[in-house]
Every structure is written in C-alpha cells, then in structure tokens.
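Coming up is one lone chain in structure tokens, specifically the form predicted on its own.
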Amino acid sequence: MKAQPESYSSLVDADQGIVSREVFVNQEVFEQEIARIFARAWLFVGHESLIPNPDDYFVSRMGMDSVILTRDRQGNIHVLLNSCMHRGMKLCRHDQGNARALTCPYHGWSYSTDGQLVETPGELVGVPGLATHYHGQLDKKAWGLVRCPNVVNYKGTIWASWDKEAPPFLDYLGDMKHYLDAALDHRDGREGGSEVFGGVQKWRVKCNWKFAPENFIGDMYHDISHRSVDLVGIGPSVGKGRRDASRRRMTIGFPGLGHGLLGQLPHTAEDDYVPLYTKHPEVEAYFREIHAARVRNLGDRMRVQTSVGTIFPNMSFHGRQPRTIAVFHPISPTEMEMWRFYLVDKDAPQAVKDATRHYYLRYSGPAGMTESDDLENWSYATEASKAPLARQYAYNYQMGLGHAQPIEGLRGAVQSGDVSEENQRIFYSRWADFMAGKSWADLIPG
C-alpha cells in the first residue's frame, strides 16, 4: 500500500461512520502514524512525582522513541532523546534512577543538564580522548543530546511535542481541560495535589494501539464485557459492581480536537454525598470529610466529573474510581505497550493510599479483572482483522450518527447521550486530519 497523505485519510469516513481495517493492521499506515501523528502531537510523558529530586530521571516513550524525563539541579524539567549522539547507544537503560551525568556505556561520552555547567540541557561535557584522539577539534556544543523543544508541566503531568510549530498545550487541550482537571485536582476541589504512587505498570498487548483510546474515549456499549466482574463485586464498597454509585454519565466529545470522555455535564452544585469505600470505615470517613471540604471550596463555581476519557492520540484517564492515567505506546500495527500510572492525593492518609491501591490493582493493570476483559477484546479483534479477506471489510461506527448536540458552557463540545459512537468518530476524524498532513492552522484554526 503505497499512498499519498489524502489516501491515508480516506480510510476514515466519519460522516458515514466507516473505518477501514487497514487503519489497524497495515504496516505502512503504522509507519506514517509515527511520522504524522507522534512526531507532531502533544504526548503525555510522565509525572513530576516520578522525578522529585535533582538529577532524577524516568525513561518514557514518545511514539517509538525512548526519551529521558529528568529534573536538573535548578529544578527545571526536560525531555531528552535517550540515544547517545556518538553511536546511538541507549544512555539510560533502567526505568528510573538518579545520575549527575548521563554517561554512555559504549564509548563514555557524557552529558549534563546542570545549568551551572552547561548552557543547554543535555550538552556534551565529557569525551574520552578529546585532546588526544580528537586532537581537541570536536565541537561539543554541536553534539549534545536531542532536546524536545516543547515541554509543559500541567498540574504535575508532563507533556511534550517534537514539533517546533505545535500550538500551546492548552490550545491543543481546549475545554477538555476541565475534565482532565477533574482527575488531577485534589478531591477537596483544590487545584493539583495529586501524585503517582505504587510505581508504573507496563505490559505488552497484541493489539493495535488505537483500540485502547477509542475504548476509553466513551464506549459504554461494551459494558456487556464486564458483566462477570460486576457479579463478582470488585468495587471498594460492600456489594456487587466495579465502583461506587455516581451521577449519570454522558458521552461528551470535542470535534476538531479528537478528545472525548464519559462524564457529567458542567454544573454548579455538588451532588449529595454517597458513601465511598464502605469496606474501609476509616477511608469512608476521610472521603466524607473531603466531600464537605469540596462543597466549601468550590462554592457555586462550575465543575465537572470524569469517569473515563481520552486525550488524542494515546493518553486516557479514569477520573474517579479507579483514578489512573493510561498510555498506549505503538510497537507495531498489531502490538502496543500499555502503561498504567495510579493517582492519589499527595496528602491523603496512608490508610487511604493503601485501600485505593488495592482497589486499583483489582480493577486495572495486566492482572486487573476489568482491564483483562478489555485486553482480550482488543487482542482478538486485532487478530481477526489481519487476514486478507477480513481486512477488506470496514468497521462500523454508526451508532448515534447525526444526533450529537452542542453543550452550553464548553467550547466546541457535543454530547450524545449515554451510549453512542460519536466520540469514536471524533477520534478517527482527528486521526484522518493528522494523517492528511494538515498544517496547525488547519488543525487548530485561530
């Protein structure tokens, strides 16, 4: 399949609710995704709580590239390509750690982010044999690590884009910001205050990376897959189900941005308290107090609640129960690497952190009972779509077609009731726009 950009975008017909299976299994399409989407879009890289100290680093990914998320001695955060400029060796081979200098184990070139030593973070500072072997003629300033030009710390989450022309992160996010805030902000309504705890779970899945974000962007239709989990009752309270009760969730999407979620419409009054984590009386009492504080702190200000959502292209999050961030790293057309970050208020008592951690692990991750249902669905869908005959037939995304309604108070947002595939159409429309090679002026007008 050798095609022009417009041919890739033609694989999606959002107006008719049709998406070609080539989008999920074709090698050339996959390679173009890496170049046209992951080299340009804003991507989630990690969380500041993973690198709390100077010289801490966390190895992440942007598309298929390994990157180093690090904090310098002045407290600034940087994202650097995890590849030595001499022979390309991976510098940081541990998932995370602390290093005053990033030294290549192959030939010994070393790099620094210390602002007292270098002008540019990642600058080359040490070269064995510089005076003798290179005769003092190597321009060290020209051979520093590749530095990501756009890095943003948003309420502790770190985002980056390789594209120097990329719009500001908040423009890219749009009013989806409110729903991300609902996941990142303190449970009592104060801004920020969350941290990653319990480490990061990482595992490989034999599926195309897009199955996951399209699932978490608002697929209530697949709830049948989780019936057995609901019957078992893995939730944090006594009784059946996966989570505690909440207000009705709506399918909310942002056409033209590619983001979407299941959650509440904007409102200005807090719901009455519903007991949470009743299996743990101490934890339930904590959340009761937190709810009262939230009512006081927010007053009559607009607020939302997020169940689950996706920020295009490959970051999804649960905003309530469980409270997590997931990232879906592309490996091949038919394989991805999935990462789960678990969130909690940094100042929460240890009993709360323990109870939530145990619940999160029952729900999510490679051994999570709800997550396992999803992984099975995505893997078998990918496997059944690879063969020559099967890949000739498109997927159907026609549920709720033509029934989206604008939402007052959210710029450019639409709602489609509680069960719809509007958000999936929004996601693949955005995918098609990036694959067509559109400029940022066309991708985000104004």
Second form
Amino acid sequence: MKAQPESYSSLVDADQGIVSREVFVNQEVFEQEIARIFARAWLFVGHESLIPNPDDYFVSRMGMDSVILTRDRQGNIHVLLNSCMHRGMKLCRHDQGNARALTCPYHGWSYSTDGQLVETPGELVGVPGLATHYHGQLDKKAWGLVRCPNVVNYKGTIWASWDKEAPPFLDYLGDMKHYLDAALDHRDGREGGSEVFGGVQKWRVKCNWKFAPENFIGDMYHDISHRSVDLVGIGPSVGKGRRDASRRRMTIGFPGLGHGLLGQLPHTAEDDYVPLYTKHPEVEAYFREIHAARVRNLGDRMRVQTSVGTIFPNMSFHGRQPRTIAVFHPISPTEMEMWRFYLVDKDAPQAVKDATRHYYLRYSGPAGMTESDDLENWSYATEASKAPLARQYAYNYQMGLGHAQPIEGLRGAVQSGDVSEENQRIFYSRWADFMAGKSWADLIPG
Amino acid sequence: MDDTALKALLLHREVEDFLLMEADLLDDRRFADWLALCTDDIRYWMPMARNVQFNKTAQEYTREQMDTCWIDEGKETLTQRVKQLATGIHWAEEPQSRVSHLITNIRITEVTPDAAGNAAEVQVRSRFLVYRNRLHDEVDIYVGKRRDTLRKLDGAWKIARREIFLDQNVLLAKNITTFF
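Could you present the same protein in the form predicted together with its partner chain, rather than the form predicted on its own shown above?
Full assembly next; the chain just shown is listed first.
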C-alpha cells in the first residue's frame, strides 16, 4: 500500500470500530509516526532516581533517537541528543554513569551541563586543536548538543517533548493525572514518594509497538491469554490467580487525549482493607498499616485506583500489582524495544521491597509468567498481519461501541463498563489526530 | 597418577556427567525431573548486564536482592514455572519450543569436603549456549556463563545455587521460557 500523507488518519475509523492493518505493518506509516507522533508528543524518558547525583547520566530513547538524561551540578535535569555535533558519534555508550563533561571518543569534542561553566546545558566546551587547527575560528556556542526544549519532572518521572509548541505536560495529561498519581504517590496517600529499583529491563519484541499500549490501556478481554498463570496461581496471597482481586474495575478513557486505563471511578472513601501479600506476614502487616495511614491522610478527598493504564503514545503503567512503568520504543513497523522499570515506595521496609520485587519480576518482563504469553501473542499477531492478502483486512474494535458514559468529576472522561474496546478506539482516534498533523490548538482545545 | 589427582579427575567427571544429564532433562522436556535436581533452598538468579564505564565494572551486573534482574527464583516459584509449562495453555510454549542446551568449559573452582574427606559441595563454573527454535522460523540463541553451587544430598548431586550471566545487554529474545 502507498498511503498518501493526508490519508494516514483515514486508516482509523473509530466510529465503526475499524483499524487498518497498515497501521501495524506499513513502513511509510511507521516513518510518519516517528515524525508526527514521537517528535511532538510528551514521552516518558526516565526516573529521577536513576540520576540521583550531580553529573549522573542515564541513556534513554525518544522514538528512534538515543538521548541522554543528565542531572547538572545545579541539580537541574536535561535531555540531550546522544550524538556528537562533529561527526554524529554516539557520545554516551554506557547505559548510565557519572561524568563532569560528556567527551566524544572520536575526535574529543566535549560538552558540559554545568550551569556555572556554560550558559546552555550541553554547550561545547572542549575542542582539541581549537587554537591551532581551527585557528580559533569555531562558534562553540552554535555547536552545543541538541537539547530537548521541554523537560518535566512529574513526581520523579521525567517527561520530554521535542516540539517547542507543545502544551504544558499537565494539559497533555489532563485528568488522567489522578490515575498516574495513583501509581506514583506513596501507598499511604502522600504525594510522590516512589522510586524505581536499579536496573531497567530492555528487550526486543518482533511486534508493532502499538500492541503494547493498546493492551495496557484496558483490555480485560484478553484474560484468556493468561489462563495458564491463573491456574498455577502466582499471586502474593494464597490461592489461584495471578494477583489479588481488584474491586469495581472499569474501563475508563479520555477521548480527547488518547489516554485510558482499567481502574476505579473517583470515590471519596477508602474501601475496607482486604489482605494483600498474605504469604508474607511482614509485608501484609505493612500494607495493613499503610492502608490505615491512607484513610487518615486522604480523609474524604477524591481518590482513584489504577490497575493498568496507558499515556499516549508509548508509556504504560501498572499501579497496584505489579507496580511498574513500561515504555515501547519503535524500532521498525514490526519490531519494538520494550523497557520496564519497577516502582516501590522509597521508604518501604526492605522486606516489602524484596517481596514486591520478587513478585513483580515473576509477573512481568520477558521472563514474567504473565507477560511472556502477551509477547507471544503480539509477535504472531504482527507476523500474521504482514502478508499482502492478510493486510487488506482491518482489525475489529467494535466491542461496546456506543455504550460509553461520561464520568462525573473527571474532565473529558468516559467509562464503558468492565470489558470494552472503547479505550482502544480512543487510542487510535488520537493516533489518527496526530497522523493528520493537527495543530496543538486542535489537539488540546483550551 | 597420585590419589589426589585421580580423585579430582573422578570428581570432575562426576560433576560434568551431572550437568550434562541436567541439560538432557531440560531438552527432553522432563521439567518435573529437572526440578527434583534443585535443593529446597535453591537460589536461581539471572542478573542483567549493563554497559558501564571502564572503572565501574563492579556495577556491570545488577545487584542480587537489591536491583531488578531477568529472573530471581526459589524452589516455590521454579515449581510454579514448571506447573505453568505443564498446563498446555502457556502460549509462549504451546506449541513447545525445540531447545538444546550446550554446556561447556566446566571447571570446579572450589571443593568443600565432608567429615570423611569426600566432596560435599562444589563450586562450578561453566558456559552455556542455549538454542531455542520455535514454530516455523523463530530462533533465539542465549549464550553466557554460569556459576553453580552443587551439594551432595543422600549420595546425589543437587543444584543449591545458580547464577546465570547472559552475554546480552538488551535481551535479543522476546521472552525467556526455558531454564538455564
């Protein structure tokens, strides 16, 4: 198929619940996604706990590009393109580290993020042979590293957008904020307070990157994928199932924003405590205590609960069991690199950190007893959609079409019961809006 | 050949036989029999390798019991994995993969004798090349190093501890459904 630029958005018919397979396998569509979505949208880049000290850096990705997340000597966080301005050499080839200056191994150009030393983070400070070979004639200020213009630290999570015109992150997030908070805030209800365990799982999956966010945006229908692990029972409490039961879980989506989740509607009182982690008495005692603190701390304030959700385009998070952040980096139309970070309350006792980490790792990641089956399904769905005949037939997203209801107390949100494909329609409508090249005024109406 | 050298040679053969027999059980998909080779207090741990600065190689692998890793199991969760493989609806292994474990470079680095002077526990280093072929054309190759603690219980060797160091940074397979 040769899709014309203006026709990319026509590949999605959300009103009919139809999405063309070209969206998942077409090289041209993929290249336009990189330009129209990944170069504009707010993307998750990392977590502040990965760069706790001055001069720490962590190498991340934004779309197809390698970027460096740094903390300068003044404590400010920056996102810089990981490519030397001289010959393009990949500057940081470590996953993380600590360096006063970022020095290129090829010809030795070096860049500083130290605000005492330079005006602009990433400025070129060292050029071997500047006086002799360049005869002093090089505009160092013009040849600093490319710097991402929008970077935000939201409760420890770092987000960035390449588009100078991008709206503030909180406008982009909208009332999805409450559901992200439910993952990032301390379990006792205090704001923030979470950190990630050291080490980021990174692995390649031969599937289109969108299979992951559309799954995590709320696909209760795919429970059959996980029957084997449910039969075995890997939950932290005694009995079958892969996690402790969630109550009143609904499909909740934000049609104007492309975000969505499975979780609870806003409420103002905490549910009675239900034992969690009963296999681990010390951990169980902690969660019981934390629940009592949460009841005290939140009082009758509005709160929500998130099981799993997606922030458009490529970040998903689990808020309860497990508690993790996942990112889906596009590699090609039929390959992604998936990253997982695991979250924990910073001040939780070691026994809690240990029990939760063990549980999360047997649930998620490439060796996760739950996730390994998803990866098989996403790969072979992609594989079987590639061939010329198969790719002519659109995917069906018609479940629960026309049954979404507005949610009181949440701006622009709808709920569609416990099992629905409303959130997938929301996700692909948003995809179509970005692919149509709409302005931010149209994408985020005031 | 003196007694000590002969004893070391026999011990090496015994340990090598054990590791090759273990690989056969895995490749023959006799997972429950394989599980019986693990002690009840086994630790089975596979850290992740990071690209670090030359002077920071101590940070190359994620830390045990502190950081994230690929796999971190005890007997209970290894048992759950074996049960999952036996359900027949674990889609990542249905249809089942064809797997071959090539175990080489076996070297005993430490021997702890019992009261009678016989080996009661050994530290063993080895390399693995695990080939997984799945459905019609899916291939994954996992290569790396192992450090095992084998313990003799009731006259038979058991795996008391296994550390698995995969020679990959980004895992180049979509998932891990085999044991190493």
